[in-house]
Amino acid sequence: MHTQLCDQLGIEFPIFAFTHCRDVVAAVSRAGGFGVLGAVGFSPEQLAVELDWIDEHVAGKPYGVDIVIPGKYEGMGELDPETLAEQLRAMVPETHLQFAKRVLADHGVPELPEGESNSLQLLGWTAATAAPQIEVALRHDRVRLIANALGTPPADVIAEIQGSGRLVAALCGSPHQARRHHEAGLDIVIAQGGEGGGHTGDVGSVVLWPQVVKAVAPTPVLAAGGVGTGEQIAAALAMGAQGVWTGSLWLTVEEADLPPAQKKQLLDATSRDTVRSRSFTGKPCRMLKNDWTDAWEADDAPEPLPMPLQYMVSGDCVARSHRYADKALPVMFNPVGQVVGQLERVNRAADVVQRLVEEYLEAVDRLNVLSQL
């Protein structure tokens, strides 16, 4: 399993996990994979706090950030950075708000007390925002990899990372976006199928990768959506990808800090329970279906904000969910991909990534045998 990624990062396996849970990163990355955290709804403060905490608990094994810095959104290049989020609130309409209110009163989740609302709030999503977060995440050492969610990265965001010494990736979900990435230097562009969680494009993961790695060689490319096993894995390498990306596994680990009635939610799903639905986020964003998804579908819903405007509309029901997860989980913001369908039970972060190896070796033995048929 071990390729070229593997020696430039000081990893021995190519399994990258991306997850926003800091306990889920540095014991994916002392087992030997590469644990990466979702920095967006972090504050610069918070992020910091993260960091250091994983740099304590890494065992001196490099881990990565993952930022969001959309190609297009809301108010880009027009706004004045110094005052986004405030123009930006004044851009989103009452009518959203009370839509909102209503659908999460309609099912009896709780106000958050005083002071606590996270209505309206701007965590990440832009490039002002993510510019304190990267700041933070080139002040810690272990951090050898940034990626981007959702675009090319600016050329002085490029820039700034790997004259750190560190690596830039970014999520693509067509060879059209992969080459965009290519053009701009990045130094590895992750692929990402429609069957992923999170914001995806439409197309399947077997039919993208191998489009993906040819589009960009000898770029590096790290395949993403669905992978759930290591004969998957066996898969993307034999593609010509260079490791996997994966998030969805993470969620229902020991580790995960998700509320135990959300574990239990995603571990009862099944793979066709999954939807793409931008009444989170404002962008297509593979999740659970659930009340709130169908509730933004219907007649008399209106229609999602762009980003990042929708999620100062849905970052409320995100709070409220998380603080009253038992009483909220019609409506619970669950990105996750199809892969989904294949979480049974709760497991050790470490204990899935060396199923993760064993399958994948199980796979390599099965095709060497068919080999001398």
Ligand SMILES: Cc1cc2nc3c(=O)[nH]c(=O)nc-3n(C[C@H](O)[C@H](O)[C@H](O)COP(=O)(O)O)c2cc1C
The other form holds:
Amino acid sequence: MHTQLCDQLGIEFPIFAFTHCRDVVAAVSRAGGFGVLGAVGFSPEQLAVELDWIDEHVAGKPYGVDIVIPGKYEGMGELDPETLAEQLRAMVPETHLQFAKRVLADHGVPELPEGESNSLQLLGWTAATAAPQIEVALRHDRVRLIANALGTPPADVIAEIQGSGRLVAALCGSPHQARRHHEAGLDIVIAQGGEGGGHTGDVGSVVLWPQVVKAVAPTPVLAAGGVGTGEQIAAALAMGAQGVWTGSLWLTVEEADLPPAQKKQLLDATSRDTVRSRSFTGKPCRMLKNDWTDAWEADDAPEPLPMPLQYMVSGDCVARSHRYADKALPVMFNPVGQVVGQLERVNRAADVVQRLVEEYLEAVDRLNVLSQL
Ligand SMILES: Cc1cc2nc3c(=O)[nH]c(=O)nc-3n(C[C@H](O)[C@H](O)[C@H](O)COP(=O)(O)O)c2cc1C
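Hand over the structure of the form predicted together with this ligand; the form predicted on its own is what we had up.
Full complex below, order starting with the chain above.
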């Protein structure tokens, strides 16, 4: 399973694990893979605390940080960065806020205590909010890769990361986006098929991966979307990828900090229980289908707002459902891919890495037997 990227990053297996949980990042990197911390929900101060903790627990291994600078978002390049949050807040219609409130009230989810409301908060989903996160990441030596979620990062961001001796990557869902990354000089392109969890396009992995490999050669490609077993890793490497970028797989590991009820919900779900919906973030995002996603599809529902406005509406639901998980399961934001149907039990992250490697070797053996027939 050793590819050129393993040497470049100093890792044993080209298994990249996206997660919002620092324990999972450290566990995967210690096990020979490459943990990547999703920074979007953290303030720069919180991010510094998380990365300091990972540094202490990662046994000197490398890891990555994922930021979100969308290629396109509401008000981009038009609004004054100084007062961005206030200007965006003024653009959120009251109808959307009331609709979201009603969906939660209908499910009996309590309001947050006075002063803790998460309504109308701007998440790190603009160039301005991501910049301080990058500064924090670059102060941590073990961070060897910075990835961007929703578009090609601006040229100055790429130059800053590469100038610090680190690699810069970005996700894409089409050969067209991949070419833009390639032309901007990114070190790695992550091709995410539509079955993947989180923000995703609508072309499936088996079709997308080889197209992207061809479009950006010789830039290394990581295959994302639907990888949950070593056989799938073998398939990705056979199609020319230099590794796999996984997300859903790590939601149910022992180290993941999801409430137990949410983990159980994921373990019980089948591959048909997810939907691509704009109802939480404003961009198509694959998640568990539930009463919230259904409500926003109903005839009386307002059209979800563009990013980042929709999260200013749904952020309160996310915060309330974390606080009151027992009541809020039917409306919870639960990004996950179709690979959820392959998740059956809670295991330690290191055991998952080990399983992937063993299954990969078995798959390669099967192919070797075939080639000798
Ligand atoms: C809960 C969850 C949250 C995600 N959030 C982000 C994110 O903030 N930034 C990002 O680049 N990708 C995000 N993704 C996508 C992952 O990075 C990865 O590309 C995807 O999970 C791969 O498909 P898979 O879920 O089938 O493994 C998220 C995925 C999940 C499951």
